[in-house]
Amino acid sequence: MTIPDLDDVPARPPVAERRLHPVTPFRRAWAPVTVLAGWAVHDPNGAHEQLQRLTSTMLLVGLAVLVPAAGLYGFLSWWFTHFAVTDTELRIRTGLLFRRTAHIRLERIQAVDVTRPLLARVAGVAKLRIDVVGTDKKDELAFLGEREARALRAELLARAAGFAPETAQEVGEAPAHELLHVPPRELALSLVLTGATWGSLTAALVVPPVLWLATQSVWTVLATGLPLLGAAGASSAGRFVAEYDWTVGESPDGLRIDHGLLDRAHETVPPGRVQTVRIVEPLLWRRRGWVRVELDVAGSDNSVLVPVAPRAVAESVIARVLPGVTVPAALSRPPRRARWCVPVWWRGHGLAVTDTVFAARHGLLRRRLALVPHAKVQSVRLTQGPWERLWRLADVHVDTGADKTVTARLRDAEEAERLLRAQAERSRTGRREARPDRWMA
Amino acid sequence: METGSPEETGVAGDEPVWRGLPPGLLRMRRLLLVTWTGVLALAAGLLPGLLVGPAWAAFALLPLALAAWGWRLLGRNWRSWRYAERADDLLISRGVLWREETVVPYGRMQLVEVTSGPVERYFGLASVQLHTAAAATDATIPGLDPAEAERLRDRLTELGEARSAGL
């Protein structure tokens, strides 16, 4: 049971397969225990009855069976998991009874994530995940040594970028420079100024006492109070911890996002993978001129690019993420008659189409401006309901590859018709200037 | 030969050649409508008519009115469906009250599907569905002649390969 050394992995076939870090069995060994715990929580009465019937000797015997069984399971699942990097793909072979091999094409990489949960940081290991459209949670490499994970990430990105297979390992990590760092004070203040934080806190403080007065039942109060408290914690402290030390960097490999106080997470998004960028402007942030920037990458979980930043800084980051894109300043509103379709809120809608992006805004209090580069448009749709037709209005939808649709609502019907044709044309020709999938080739 | 060269785009782009659906789909839908409302009318007429009194058999008029209304509705809906193959994209337009028009550039197509259920097969119909990387893309052309469906599939696949652009 030896771990193959990193240095003796030749790129030529037969491809050398590697195993995960030897810490992995301990993580996998938890699976049977969690199954038992899940059963106990799911059916507390049954679990209690069963426990009472057990004598201490039986308990000991049970433990004596369970612990080695869990250990064996962990060991075997680790032993039978291999991965290999070939010229064109990352191959993950796993499974003891049901074999499963995932072939992940490197030129299809949408993003590479390296996450280090708190315990993993203590053990000095990291998870590596490649986001490709259609990958599962199962397709992550957990765990790898921290240095190995960094080296593998650099190698995967170098190969995906189109470096020759012989040199891919020597290329090493591309140099990065920092674009933006969110100071903790600004982050804390932005959370204080978010309505959702206060909403969930008030709910957690108000609902349990009211329930207590109404029902006098401890269980009802606990059953509703605990999830509410959890939600309040997640939306305030949880978000602070997750978005702490948010750093956005830029390198030839693409965008680098690092964040987290306890669990550190890293994401590298190669050039040309961003499908949509959204600028969100909550009501209370407007006076300070702050915005939040979200992005969509196909197959990736992370959707935040900048948790909070002054508008000018955020726009300069967007200009790096979507090269050649300037955030349109003036948006055209729907015609006045749109107020008969959507009273008051019609003012929040807006649309601007530049040479590079389709930009649509909605929301009155919390404004959201979505930008889609023309090259990322998969299809364009025009819809019109009976009430909208009466007022000669129509909606234009733009579908992107990250399964997100950006909608310009309540446009004049004739304008929408022209927009539909023009957008289809632009999305087709916008592709010509796009960079290749292998961005260094 | 129509290959969609850039020079052609301007001409074909301005004047899409719309095609409607063959009448088979309308026939099938109307027949299904008549069958089901007929059964319903029979039940609605016979049961009260026999149990309560002959005058109550007038309930059968309700499903019949429904059938008449549905007959017109199906006709309007069928007429509203049309599609056009332009040099670089496929246009699908449909709907009477809720109108929807979809444009899918050939280069974005991930796969083309031709499906035909048992009833559709009996009437000699097949539908073509286009999938892009966006799940929201809703590009289905129902009730085509199988030969036309296959021609469309082959042409779309061919054009999609020529202009393939991925994500």
Second form
Amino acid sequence: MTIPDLDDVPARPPVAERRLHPVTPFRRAWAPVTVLAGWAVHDPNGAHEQLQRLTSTMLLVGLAVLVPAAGLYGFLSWWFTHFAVTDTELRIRTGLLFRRTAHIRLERIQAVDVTRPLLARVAGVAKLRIDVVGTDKKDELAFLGEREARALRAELLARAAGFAPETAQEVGEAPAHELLHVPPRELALSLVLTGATWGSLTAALVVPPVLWLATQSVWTVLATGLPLLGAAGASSAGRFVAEYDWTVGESPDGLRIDHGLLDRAHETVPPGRVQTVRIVEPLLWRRRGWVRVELDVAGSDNSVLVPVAPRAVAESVIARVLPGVTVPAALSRPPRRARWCVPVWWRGHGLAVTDTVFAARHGLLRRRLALVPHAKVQSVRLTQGPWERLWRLADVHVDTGADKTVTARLRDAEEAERLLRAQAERSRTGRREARPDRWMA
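Please supply the corresponding structure for the form predicted alone (the preceding block corresponds to the form predicted together with its partner chain).
Left out here are the partners and the other molecules; the chain alone remains.
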């Protein structure tokens, strides 16, 4: 056998590194200004005193120094940021003074989201956020041109699915079939019929006047009233703006979610990574048959699948994200003696265990039904307090891979023991029979 000369082996061409969009320095130039604004919010009295000491000349000189310094910082941070896609990883190099290199294994990528804030949409750029298995923080590329962001997203997903590097760029974005679209009128009406909206608005209108009458302090009123107004806006107008034009589509790389009035987001629910699905049913929605669907996804911050929809439509979407799973039609309540542990509200608890999911409900006015596929159960626990022992009751807790717990409360103690043993066996069997979590599989 002859050993080939190393000089005869063709050298692999170096990977070309790319920079972000030229508009990025303008975004990063705000970092020094943000630091000053954060200090002013943290210590408003000290900031007010410092501003009173400054003269007009000092302010002009400060601006003359701050603006060029901020611009220089933005340019240098952009200049020293590069990214490249190799055969096995996405490499991102950042850092002006302290260098940081992120090596993102392509097979570990579970979602790639494209977001376009309002100013980014005006400038024609987008932000790419990469969700990696086993990490809580998302790496991002901000900003890229819109076409470049979508092309890079398609390439990364193709690489994660196992396509060869030479063909990944030619695959393009997989087509999507629309499953659900939430009309703006229906979304607005659902917010009006939500108790949290009216509760936060009432608190924002009532608490500041009461504090003013009690303290006569403007700072106390502002420190309390502004967060209350912010919470009221987030629960009403903020949710409407964020969930506007909500569309769910099905594609080979998972369920795609597009939404946003000002800031547009293009997100993906990774296939096989959903740990828990919650069906939320507020009291005022029941007459119209509406529900809200929320998710727990391992290693991701995706939390909403359907903001509002008829129950039948929502369940059809759930069937896409949890193949083979049907929502239980009937749940068993705790025994009547549970009323001595939780008066009145014991009626809101329920349990159903099918061949595919562990389903637990809680809440009387705002019902929440949690569905956990057996294959996603990490551990099962039984707890029983002294008062529950007196009434022969127990709670069964199911822990998922998203660090969340679903609890079946106030079950008969003997039933809870049987459920504990049976659920442990169902989880082992479910994990053996579960399909692998792969893109486009």
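Numbering follows the first chain given and starts at 1. In this text, rigid core is short for the largest set of C-alphas that superpose within 1.5 Å between two forms. In this text, all values refer to a predicted model and were calculated from it rather than measured experimentally.
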task: State yes or no: after fitting on the rigid core, is the Cα displacement of residue 250 between the two forms at least 2 Å?
output: no
